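In structure tokens, one chain follows: the form predicted on its own.
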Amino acid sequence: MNFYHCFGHAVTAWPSRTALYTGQRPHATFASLDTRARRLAAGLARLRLARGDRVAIMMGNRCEYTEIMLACWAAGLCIVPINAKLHPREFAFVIENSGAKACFTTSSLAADLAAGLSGSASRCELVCCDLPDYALLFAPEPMAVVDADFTDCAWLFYTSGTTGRPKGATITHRNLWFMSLGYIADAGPIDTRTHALMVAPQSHAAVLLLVAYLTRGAACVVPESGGFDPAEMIPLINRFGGARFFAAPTMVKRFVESPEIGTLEVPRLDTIVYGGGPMYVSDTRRALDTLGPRLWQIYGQGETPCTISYLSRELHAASDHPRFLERLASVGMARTGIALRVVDEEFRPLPPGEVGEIIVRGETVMRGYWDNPQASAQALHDGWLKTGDLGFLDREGLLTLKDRSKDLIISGGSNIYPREVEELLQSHPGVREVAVIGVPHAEWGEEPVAYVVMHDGHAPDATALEQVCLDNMARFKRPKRYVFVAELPKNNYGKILKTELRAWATQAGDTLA
């Protein structure tokens, strides 16, 4: 079945309604949204597209992209989202290694896409969704919507190559419905009064939730900007009520600590989904305060989109419970649908509390990765996902994350989390961010290094960082050093770079001895 008709059941049942907004402008109603989708779908023959096609989407957010998303499933395409901000090289590659046949796109990136592909063998035809050839393809009448099997694949989501070359994961139709369905049964009431706001990047998560509001009659607003600013975010929240936004971590701390925060209707917020990243639990606790029993905390992979384990509105707001510290450094509970296990080296499970790999089962699994069965061999086992992060259920089935297996610095032996130091010196008020890695040490093998941001009116001191540690965990996991920086490098979803910390390290010949 394909995955399309999630939405064409909104388009039955309200079809008058608004689906998409632009700022405050109606851009399209679910039926004209539908209308145009299989128009689109029907005009992409025209560029010589045939069903199992990629596309590749690459640009900011706009109602577009919803539209042009729908086409290429309706067609029985699979698409491939592109992060805007990527370098040409990275860009060329996901095109090529896809081999996506056509790439739209806006004129203001049309100069760098063609620049990146001069010389590549990759035939890839490029539309700007801003200028006139676009209108052109919507001339076809409307298409049926193609009958897609259900393991073709639908939406292939390179990762961030941090560790090499980018793989593809395979998501399929079936993956979708799963994610969807999932998503409407744990994220709480979602109906016509909901508006979702496109703030993170439409390329990763946030998109693939929109469909799961759209599904129950919800609206998607995109701002004018296409962006997060939470200046033109919070008149949008006070204007539509019952507002929900997809947000990194990062990006819920710039959301609370705006100037512009005391003109928000608090009661017109509905939700705020976070995820992507870790959560500091000083920063939760702020945006609990500031916002009320608001926060619903996602944990997945584009591997598994979007659905792994959540933490409730519910288990957010108990503050009176004995363990709520501790629930809040969780990431909750499996989500419905989804097996989670913590193995050790030889995949057994092991008993709450001890720390392992985290693997996970169920239908929103990827098919593997894209042409890559080396690497599909490594991830998946007996119909398990290894996740490559670490962490530990607790007797409640609560999961908390310690790291990516990859940032585990072993000093002399003994494992260091970067996250449980990360997660102490965010308590420092001075601090705003802080990001900790291994750097090779000739005795040790590795020692922990901070990268430390300030707020503004503090001065850098790390002796009392030293202190914070000294008083609360062992000597040995404290940082032997403290970098302070005006800021850490981040991608376009606000995760921490710390890839570029370690080549920041590297340049700077960071090796303590």
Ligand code: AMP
Contents of the next structure:
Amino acid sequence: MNFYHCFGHAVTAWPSRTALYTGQRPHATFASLDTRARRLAAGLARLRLARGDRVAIMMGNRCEYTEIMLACWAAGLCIVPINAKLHPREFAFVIENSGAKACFTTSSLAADLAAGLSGSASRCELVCCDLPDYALLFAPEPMAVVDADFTDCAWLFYTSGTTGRPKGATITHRNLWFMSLGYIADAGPIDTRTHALMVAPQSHAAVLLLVAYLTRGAACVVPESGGFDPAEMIPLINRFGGARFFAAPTMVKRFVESPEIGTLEVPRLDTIVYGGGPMYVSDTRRALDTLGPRLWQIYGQGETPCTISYLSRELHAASDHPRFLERLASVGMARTGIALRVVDEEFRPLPPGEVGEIIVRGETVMRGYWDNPQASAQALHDGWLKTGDLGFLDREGLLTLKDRSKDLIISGGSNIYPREVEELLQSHPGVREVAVIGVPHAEWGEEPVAYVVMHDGHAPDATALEQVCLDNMARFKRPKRYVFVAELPKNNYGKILKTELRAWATQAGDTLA
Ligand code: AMP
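The form predicted in complex with adenosine monophosphate is what I want next, because the block you gave corresponds to the form predicted on its own; please supply it.
The complete assembly is shown below, putting the previous chain first.
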């Protein structure tokens, strides 16, 4: 069954309600969005696109993004979302590897895209949705939604490619249906009073939750700037109410610390859905103090989009529970429909408290990697997806992540989990942000190095940070060096890029003797 129908039900139920807003301005009703999407779907034949073909989208957030996504699904095409900030070499690889025949973009990006693709064998037609040609693509009559197979690819999501080339996680219509249904089941009531703000890049998997919102008759609001700016978001939240948005942990922090936060009418904010990277307990507590229990944590990855585990609003609220802080440090319980295990290297389930690799099974798990049977065989084992994340389960069934297996530091044969060290350093009042990585060491294999951003008005003080570690943690885990920087490298939704930090360390010749 085509994933488009997930949205189609809402069109029948609420045809004249506004489905999309640009800022405070209504952009489309459910009925007009449906008609435009299916007229565009019919027009895509002019680009010689046929069912199963891939279509890239590379642009910032805007309402047309949603229209194009829906049109592609209606026509039985597979979407390849591309982060608008990728380097030309990177987006050219994604377009070539996916075989995308067309790419929807905006005029501000088109020249770079064309230049990036000039040396490539790919014959990808560029369409700018902010130029008159776009309107010409719309056929006079909407087409009937293609009867796609559940196993057809609907979303080809390229992972960040931290080791080697990016890989395309093949997400099917079935995966998207179960992702949406699971979100509706677990994320608390979504209804016609809900307004979802699209503030994380729409190229990120979290955009897929948009369909779950539309399914329940909720409206989606794209800020005029298309980006994440608390000064712009807060008036929108106050105006619409029932507001929800997805944010990476660094964005939650920015939101809570923004100078405008005092103007937020807190009850108008329904929920911040956060995830995509670790949120430190000190930051979660600060957000809870400011916003009340309006937080819902999500743990997922491109290979099972947005769907592995969650920490509910209730658990965020239960501050009198004896294990409140441990619970906050966890990523919560398995999502509805997801089987989750922590296993050793032989795939044997480990008892509560023991750290191993997290593996998951369920209807949201990808079909495999696009055109890469070797990587698929490595990631999928007997129906289970190996997440590459390390963690442990507790007796309540709550999962705590330690780190990505590739971020784990092994020093002198002992495991150091950077997250644990970061969590501790973050508790120092002068520390704004911190990331710990392993750098090669001649004798110990690896040694931890901390990259630290201090709050304004706090001077860098490695001795004080060293003392925090010595007072609270085994000696061998403490960073052997502190590098104070103005900013940490982040991707376009605010996730700290440890690969980049490792590259900084390599460039600086950071092999500790
Ligand atoms: P991506 O596929 O780029 O979304 O990255 C997925 C990875 O981000 C996961 O495998 C985890 O390592 C990390 N991640 C996602 N959600 C969380 C979370 N709530 N807490 C900590 N790490 C997370």
